[in-house]
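In the block that follows, a single chain appears as C-alpha cells, in the form predicted alone.
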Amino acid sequence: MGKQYEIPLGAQHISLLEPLHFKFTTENERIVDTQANLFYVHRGIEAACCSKFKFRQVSFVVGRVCGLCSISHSTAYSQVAEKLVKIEIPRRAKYLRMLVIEMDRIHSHLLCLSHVAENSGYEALFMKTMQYREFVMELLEAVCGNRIQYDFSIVGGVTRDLKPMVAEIILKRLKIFLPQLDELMDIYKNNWTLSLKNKNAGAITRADAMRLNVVGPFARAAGLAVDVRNETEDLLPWKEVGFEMITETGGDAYARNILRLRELYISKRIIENIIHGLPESPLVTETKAFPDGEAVARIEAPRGELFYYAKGNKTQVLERLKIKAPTFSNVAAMVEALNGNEYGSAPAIIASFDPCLSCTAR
C-alpha cells in the first residue's frame, strides 16, 4: 500500500461554488475514501415558516430557499398548502406553472453543463454554454418579472398571466435556441478530449443508484427511470403537454451531460405545447379556509425530487413544514461515486452532480 494523503476540497473552493466540504483520502492520486460535510448555511427557514409567517406568505419565503430553484420551492409548497385547504387550482394556472418550471429547468441544466465544462478545463465552452443560457433568463424575467426568485406560484394559482406578446417572443427565441442546443450536444457528445475526461468519471451503477435512493438526472443517467413528472398527473398534467422520460446507461459524468442536453429538447417541446394549448380560465382559486391536517407534495426540480410536508391546525400559521431537497437525497451516492477516481477529476465529477446546498441546508 502506498502513502496516503488527506486532501480537503471546500467548503468554498474555486471549483466547487457551494458550501460543501469534501475530505478525500488519496493514494497515488486516486481517491480511496471520501467524506462529505454540509449544512454550513442553515438559516432556520422551516422554523420561520411555522412561527413568523402566515401560510399564504410562506410561498414567498420558500422561494428564497434558493435563487435557482425558486419556482420549484414555491410551487411545491403551494401544492401542499392547496391540499391542506382542499382546493384545486384553475387549469390555466397549472399550465403556467409547468411553463415556468420547464424554463427554469433549461437554465439550470445549462448552468450545470457550463460548470462541468469549466471544471474539465474548457473555459471557452463554459462561456459559450452560459451565453446560450442567457436567453431563458431574459424570458423568465419577461414572464415572472424577475430573473431569479420569481414569486410566481402562490396558494391557489399563479400571480401573473402570460401576455400574448411574451408568448410569441418565447416561441421565437426557442427556434433560435434549437441549433445552439444541437451545437452543444455535438460538442459534449463528440469532442474527443472532453469525452476522455468525462467518460467513466464519477460512475455509479443502476443497482447502486437504486440502493442509495438517487434522484433526478443523477439517477436517470445511471438508467434508473425515476421522474416525479411521470407520477403526479393529479397535480400537473405533464404527459398532456408532452413529457417523456429520458434515461442513459453510463452512469458517469459524460452520461449526465448527455442526459441533461436530451432533457432540454423535451423541455423545449413542453413549453411550445403549453403555449399552443394554453387553456382559458382564471389564474387563482380563492378560498377562506385555513390549513387543516397533514399533506405531502412532490415536484421534479431540475436536480430531482423536491419533497414538501406540511401540517396545519386550522390557524393562519402552519404547525410544521419539512423540506427535503434532491441534493440531500444524492449526497450518499456522491461520496460513493467519487471513490476510485483520480483526484484531478474530482472538480468535474462534483459539478456533474449539480449539488445545491442552498436548497439542502436552508
Contents of the next structure:
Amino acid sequence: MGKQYEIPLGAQHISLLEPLHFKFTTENERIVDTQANLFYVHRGIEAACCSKFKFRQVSFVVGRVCGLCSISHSTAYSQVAEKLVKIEIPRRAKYLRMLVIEMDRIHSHLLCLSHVAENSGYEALFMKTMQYREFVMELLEAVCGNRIQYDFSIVGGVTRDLKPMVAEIILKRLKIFLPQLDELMDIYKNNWTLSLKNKNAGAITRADAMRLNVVGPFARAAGLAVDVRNETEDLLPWKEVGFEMITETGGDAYARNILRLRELYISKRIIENIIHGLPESPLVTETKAFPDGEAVARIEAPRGELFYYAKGNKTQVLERLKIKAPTFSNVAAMVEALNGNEYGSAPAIIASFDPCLSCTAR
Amino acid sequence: MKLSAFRKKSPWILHYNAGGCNGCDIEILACLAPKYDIERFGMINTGNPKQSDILLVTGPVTKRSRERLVEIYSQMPEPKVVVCCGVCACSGGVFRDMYNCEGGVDQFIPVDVYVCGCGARPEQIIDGVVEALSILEKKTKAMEETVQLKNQPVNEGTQLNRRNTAAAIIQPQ
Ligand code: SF4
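Alongside the form predicted alone that was just displayed, please also present the structure of the form predicted together with the partner chain.
Complete assembly follows, chain above in first position.
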C-alpha cells in the first residue's frame, strides 16, 4: 500500500461553476475515497415559499431554485398547485410547456457536453459546443422573453402564446441545427483524444445504479430505463408528441456524452411535432379557489426526476412545500463512481455527472 | 513594459458563485463562448485568486459561502475590482430575507460595478466588465501616485539636517 494523500477540490475551483467541495483520498494518483460536501448554496427557499410568498407568486420563486432548469421547476410547482386548487389546464398550455421544457433540455445538455469537453482539456470543442448552443438561447428568448429565468409556467397555464412567426423561426433553426448535431455526435463518438479521457472514466454498473437509486441521464447511460416522461401520462402527454426512451450501456462518461447527444435528436423531434400539432385553446384556466389538501408532481428535468410535494390549508400561503431535485438522488452514486479513477480526470467526471447544486441545496 | 500596461490590456477574471441559481453563471459562460467572446478584451477566466484582477460574483451571499467570498477577495492582489452580476448579488433580489441569505455582496466586500437583471444578459455583463476596466485603470493610477510620493527625495532647504545638528552639539568637547 502506497502513501495516501488527501486532495481537496473546491469550494472555488476553475472547473466548477458552483461552490461544492470534494475531498479525495488518493493513492498513487488513484482516488480511493471521496467525500462530498455540497450544501454551500442553501438559501431556504422552501421555508420562504411557505411564509413570505402567496401560492401564485411561488411559481416565480421556485424558478430561481435553478437557472438551468427553471422551466422544470416552475412547471412542476404549477402542476402541484393545479392539483391543490383542482383545475385542469387547457391543452394548448400543456403543449407549450412541453415545448419549452424540451428547448430547455437542448440547452442544458449542450452546456453539460461543452463543460465535459472543457474539463477534459478540449478547449476548442468547448467553444464549438457553446457556439452551437447559442441558437436555442435565442429561440428561448423569442418564445419566453428572456434567455434564462423564463417565468413561463404559472398556476393555471402559461404566460405567453407561441406566435406563428416564432414557430416558423424555430423550425428553420432546428433544420440548421441538425447537421451541427451530427457533427458533434461524430466528434464525441470518434475523437480518439477525447475518448482516452472519457472512456471508462467514472463508470458505474447497472446493478450499482439500481441499488443507489440513480435517475436521469446518469441512470440511462448505465442501462436503467428510468424516465418520468415514460411513466406519467396524466399531466403532460409525452407519448403523443413522440417521446422515445433511450438507454446506453457502459455507464461511463463516454456513454453519458453519447446518451445526451442522442436525446437531443428526440428533443428536436418532439419540438417539431408540437409545433406541427399545436391545438387551439385558451392559455390559462382562471380560478378563485385556494389550495387545499396534499399533492405531488413529478417531471423529467434535464438531469432526471424532479419531485414536488405541497400541502395547502385553504389560505393564500402554502403550509408545506418540498422539493427533491435530481442531483440529490445522484449524490451517493457520484461519490461511488469517482472512486478508483485517476485524480487527473476527476473534473471531467464531475462535469459529466452534470451536478446542479443550487437545485440540491435549494 | 511595466506590469500595469499588461493589466490594462489583459485583465484576468475570477468567478465565484456565492449562492445564486446558476442562471447568471451560465451567462458568464456564454460570454466566454464564441458569440459574445469576452476574450477580445483580453480577458480570460482563471481559477486562481492570486492571479486575478476582476472578481465576478453572482448570487446572494449565503451564510456558508460568506467566509469563502471574503477569503477569496483578500487573496487577490491590489488593485482589484469587484463586479456583481445579477440582481441577487446586488441586493439579494428574490432571496432577500430568506433565513440562510445575507443579501447583497456589498455588505461584506466593497463593490465597484453593479450589473442588474435576473438573469443578467451577456451584453450587460460585458458592459459591466468594460466599466470595471476603466475603474481598474483609475485604481492603478492612484496606486502609482502613492508610490511616487514615497520616492520623493528629501529637500535639503526645508528639512532639518539632523547629522549637522548632532555634529554641532558633539564638536565642542
Ligand atoms: S440574478 Fe436571477 S438569474 Fe442571476 S443568479 Fe440571481 S436568481 Fe439566478
